[in-house]
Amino acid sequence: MIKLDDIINFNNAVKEVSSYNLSDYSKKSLGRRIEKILSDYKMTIDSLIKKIKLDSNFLEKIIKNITVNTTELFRDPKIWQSVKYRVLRKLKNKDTINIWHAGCSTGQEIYSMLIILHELGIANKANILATDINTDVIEIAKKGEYIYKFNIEYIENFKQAIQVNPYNYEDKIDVSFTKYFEIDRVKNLMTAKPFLKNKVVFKKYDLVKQDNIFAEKFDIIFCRNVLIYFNAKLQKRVVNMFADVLSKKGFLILGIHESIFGAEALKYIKHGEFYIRR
């Protein structure tokens, strides 16, 4: 079982060689990836801190493994009925709507927003912006192409999202997934059409490392299931990074695990699900 010092020489090593710091990462989460790793390439620690010194590409596929990239079409459907009846209907007078997926990994969320918005006819008024520290999942999410099998579940999830008004169940709306999305059964594939890949600009960016670079102010943040896998200090800064690119009363959008506490909550009314920027 991996110690915390092995954490801690890891995380040194890492720092040492490159421009990550993984060293605000939960340490629990972190050390359950390391231990993955090493049960993966059949290595000791030693012989993983060796080689990450050693070569930089390996250096780069460890750091793809650490970061987690765990997501679904429309996962929890409730938030995205809430996303569609009470978010998206307070910002639709808006001329522009900026979003940021910060931690968008393969992109199915990206996707989710994105019909929701085409179904509410305001896609035209929005930007979009998708981040993720992982340049892999990032050109996953721009090609928008999943395996089907995997991804045939969640055609409940969009069902449950698009098609029904929890507030008025007797208002159900007749659409298609295949709107959306070309199914080839025989590839075993699914793919976003065109006119949803169009509309993403996709950018490598680190939460943990970098400050504010954005000269807008964004209205929707999401950043679901990402704050879980960092200790308290760091939630707090991304937390305080966010408010300062949030417009005033902007909607951050966490997983549904996730909450701010302390300080940070001052900046923020929690109204349902969301956390508005006061």
Contents of the next structure:
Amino acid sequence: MIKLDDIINFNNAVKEVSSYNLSDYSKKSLGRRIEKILSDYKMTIDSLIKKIKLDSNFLEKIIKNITVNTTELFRDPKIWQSVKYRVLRKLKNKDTINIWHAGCSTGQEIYSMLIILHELGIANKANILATDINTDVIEIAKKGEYIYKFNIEYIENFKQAIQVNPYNYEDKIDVSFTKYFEIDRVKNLMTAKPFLKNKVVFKKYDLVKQDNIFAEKFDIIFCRNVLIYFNAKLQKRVVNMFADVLSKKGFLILGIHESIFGAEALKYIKHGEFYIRR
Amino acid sequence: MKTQKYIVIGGSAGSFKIIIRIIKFLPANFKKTIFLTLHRLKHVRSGFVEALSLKANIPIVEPKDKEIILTGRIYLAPANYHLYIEPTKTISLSTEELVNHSRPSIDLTFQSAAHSLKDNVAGIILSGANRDGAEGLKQIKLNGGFAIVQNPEECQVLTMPTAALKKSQTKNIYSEKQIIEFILNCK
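Beyond the form predicted on its own, can we have the form predicted in complex with the partner chain?
In what comes next, the whole complex appears, and the chain from above leads the way.
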């Protein structure tokens, strides 16, 4: 098992040669990521540290390897039902709806949200910002192209999230997945249709640095299964920053097994699966 | 022999019945902590805790990330998350890659238990269809914990207990009855 000293040396090397700072990533999970990198690249920790100091392209690659990019279309369908019937019900009469996907990964969450906005007929009002620290995943997100067979559960999730009205089971919504995604069985791909894709502004963004790139406040911030990789101190900073850029009564949507601890919680009202800015 | 305060249990195909039985026998004043890492069908994400809770006298929870570990509880690894036990006696979750085709992975829970809890943990591998958990059980044994494998002869699917036996070299091959007694006596 990798030693704490090794992780600290690695972090120092990263800080020394780049603008990244992993010091407040959760040590345990960072240690596991580094172990995985060492085994994938068949390197020792010393040779890894040496190489990131010498080769900035390699460093970029390692940072990308450290981030976790697991996501799905409509991951946790119940959340998306709530987004549709509770969150957007409150926001749909606004002139514009500003949405930020913080840690958008390969884009599945963006397209889940866009589908719901289209279903409610309010997609034209939405301003959507999608950011990630990893530019490779941003490129995939832009394409909106996913392997079909491996991800058959996307369609299952879509059915649960979109076709079922949890508040009225007799109200079956008759809409097909192929309204939004092209399925090519030969190439084994599903691709978001162009009308879904043209709404989104993508940017590289590091939640550690917290550059102020925001012109307007957000009505919804998604940040799902990102904070779990940070320590308490960084979690606190990020949650505070979200509070600063959320409009009053704006929604913060975390992963279903994430929560806000400590004094920061006072800035939000916990409402079911969501946090609402006070 | 030292009695362990923490018990980690890993199960997959064919382990549901024995888990229900274990849960049923735990008294309301149970003073240990149990972690359950089970391979579950990806789509059966809700309702599972409720189903288990019906039979239980102690709370069964799917923990949140960074939750503090309490005694007298069963923590169930949430579907589609890895569950780790930290040295600070907290739980952390992650959505990292599948390990042994699984998320949650039994190996990851068991390895973190081995390193964080040392000789204060017992690991139990039940019926299952892949090799997940074998390495983790070995780590528990190597770190001074107590390693148990359900007797493959009484398992519905014996790949997992067989692999765990081979890798960990544990001699503690228990029947369902012995496993339940172990957990109850392990006070």
